[in-house]
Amino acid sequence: MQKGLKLTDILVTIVISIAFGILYKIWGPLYYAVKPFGLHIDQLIYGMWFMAATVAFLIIRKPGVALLAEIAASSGEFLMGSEFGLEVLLYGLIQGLFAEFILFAFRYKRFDLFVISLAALSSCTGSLIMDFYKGYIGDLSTWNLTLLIVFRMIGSILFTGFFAVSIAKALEATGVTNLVRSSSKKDHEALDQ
C-alpha cells in the first residue's frame, strides 16, 4: 500500500466528504428533532457526526485521510450554514484527528469493525473534551453525564463503527472502490471480521 496521498485520493476524500457534509447539515434539525424526548436519546444519533473519517478511510486506506475527511465535511457543513456556527470547524478537526490516532495506532493497516469503532469511540472522545471545554457539559450531574458519555458511545459505534463498515462492504460489493485502490480477497475479508 502507498502511504502518501495522490491527488486522487485526496478528490475522492473530498468529494466523499462533502456529501456527508450536506447531511451533516441534514442531521442538525432531526437532532434538535429528537432531543425533547429527554435522557439524552439526541445521543444515540450523534455518531453520525464522525463518519466521514472513517468511510473514507475504509475506502482510500491511507494516512491523513479520516484527519482530511472530517475538516472537509466540517467545512461542507458550515459553508451550508450550520446552525451550529463556526466552531464545527474546529470539532471536525479534533474528531478527524482523534480518529486519525486510532488508525496511526495500528500502522493504517487494520480496516475491521474493531478499529474501526475504536476509531468512532476516539472520535466521540474528542467530541466530549470539545463540550466540556465549551462548557456544554460540565455542569451535569454525574448519573446525567454518564448517561450522556454512555449514549454518545453507543451511537457512535453503531453509526461510525457499523454504519461504516456497511457501507463499505457495499460498495466493495459493487467493485467502485477499485477505481481508487485495488481490492482484494484480504480486504473483504477484514471487513468481515
Second form
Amino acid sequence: MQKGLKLTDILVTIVISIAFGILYKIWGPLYYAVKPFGLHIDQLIYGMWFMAATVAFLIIRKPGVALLAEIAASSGEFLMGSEFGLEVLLYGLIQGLFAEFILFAFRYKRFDLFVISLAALSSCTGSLIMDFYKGYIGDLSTWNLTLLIVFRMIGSILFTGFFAVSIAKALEATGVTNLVRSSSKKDHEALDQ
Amino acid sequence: MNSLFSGKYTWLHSINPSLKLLTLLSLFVLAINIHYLSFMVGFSCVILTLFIFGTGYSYKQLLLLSLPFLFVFLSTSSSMILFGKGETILFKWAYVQISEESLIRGIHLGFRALSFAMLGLIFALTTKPVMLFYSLMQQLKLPPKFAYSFMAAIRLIPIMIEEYQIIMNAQRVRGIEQKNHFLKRMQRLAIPLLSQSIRRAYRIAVSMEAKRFQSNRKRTYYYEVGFSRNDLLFLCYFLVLLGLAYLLSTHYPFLPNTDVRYLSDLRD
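Alongside the form predicted on its own that was just displayed, please also present the structure of the form predicted together with the partner chain.
Below, the chain from earlier opens the complete complex, with every other chain and molecule after it.
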C-alpha cells in the first residue's frame, strides 16, 4: 500500500477545488454588494469560502485533502484575478490548516455532520484570527463585533457543515465517490468469498 | 487570468514567477504591519504606479478592471468607519458612531484592501499559470504531481464554465423554476458539475499514470524557467520606492500621524 496521497487523489481534490474557486469568483461581487450595509449580513455567506475543504475531504476521506483543497481553491481564485487579491492565498492556507487540525483530532475516521461542523467552526476561527491582524476587527464596537462573529459562525455551519454534508451525500448517491475512495474493508471481504 | 484581455508583453511578464510570488507575499506581510496612514497611502501609491505603468494593459482595460476596487474600498472601510471604536466623536446617530479614530482606521483599511487587490491583479495579469507551476517545480521544488495536477485543473476551467451553462440551459428547458429555494438551486447545479469534474479528473489521472507519469524520478522540463536582470530591477523597485515612501511619510506626514489601532491600554 502506498502511503499518502496518490496522483488520483491530488488531481480530483484540485479539480473539485478549482470548481469551487470559480464559484468563489462568482460569489465575490455578491459578497461585496451586500457588505456596505455595515451590519454584516455578508458574513452569513462567508462560510461558503471554507466549503472546498470539507467537501473534498468528504469525497476522498484522506489526510491532507482538506488543506490541499483550500489552498487549491484559493489559488484558483487568485489566478483568475480575485478582487480580494493576494490575501486569499494566506486566508486559504490558514483556513485549510484549521479545518485539517480538527479532522486530524478525530484521526480522519469520522465523516458525520458534527465533526464536519467542528471543522467549519475551526476554519471560521482561523479566518477571524487573520481578520484581527489584517482588518482590525477587534477595534469594532463590541455589539458590532459580536454580530460579525455570530453571523460568520452561523454561515460556516450552514454552508461548510450542512450544505457540504448534503452535497457529499448526493454525490455518493451518484456513485462517483466510489472512483476515488480507497477500497474499504467490505470490498476486501467481498473478494475473499 | 491573462485570457481576459490581451496586453503587451512587459518586463513584469519576464520576472521569475516564484520570485514574483514570494516578493508579493512579503509585501503582504509588510502591509499588515503598517499602522500609520501616511505610509499606507505611500505604499498604495508605489503599487498603483506599477499597476498602471507596468502591466502593459491599456488605460481603458485597467479602468475596467479597477471598477471592483471601488466596491472593495467602500465596503472594507464603511463598517469600520460607522461602527469602530474611538473617542473623538464626530457624528452619532442611533448605533452609528463615527469618530476621528474610526474614520482614519477605516480609510487605512480601505487603502490596505486596495493595495492587496492591486498586488493580486498585477500578479494575475502578468503571469502565465503554466509558467508559475514550472517555476515552482524548478525553483521551489514543488513535487511534480501537485504541479501537473494544478495545470490540468486550470485547463479544465473553460470546460467547467461551458458545462455550467449547459446544465443551466438543460434545467431551463425542462422547466425547473429558477426562483426556488436558494440552497436547493445551488445543489441542483453543484451535483452535476462536481460529479462530472470528478469523473474527468479521475480519467486524466488514470491516463497520466498509464503513460508512466512519475513524481519521484528526476525530470526534464519542456520550459526552463530562470532568472534575469529584470528580477533584480523588480526587487529594487520595491526596496527603493518603499524605502523612500517610508522616509517621506515619517519625516513629512501629510496625514494624521497616529497609530490607527485602538490602543486603549496604552492611553491614560
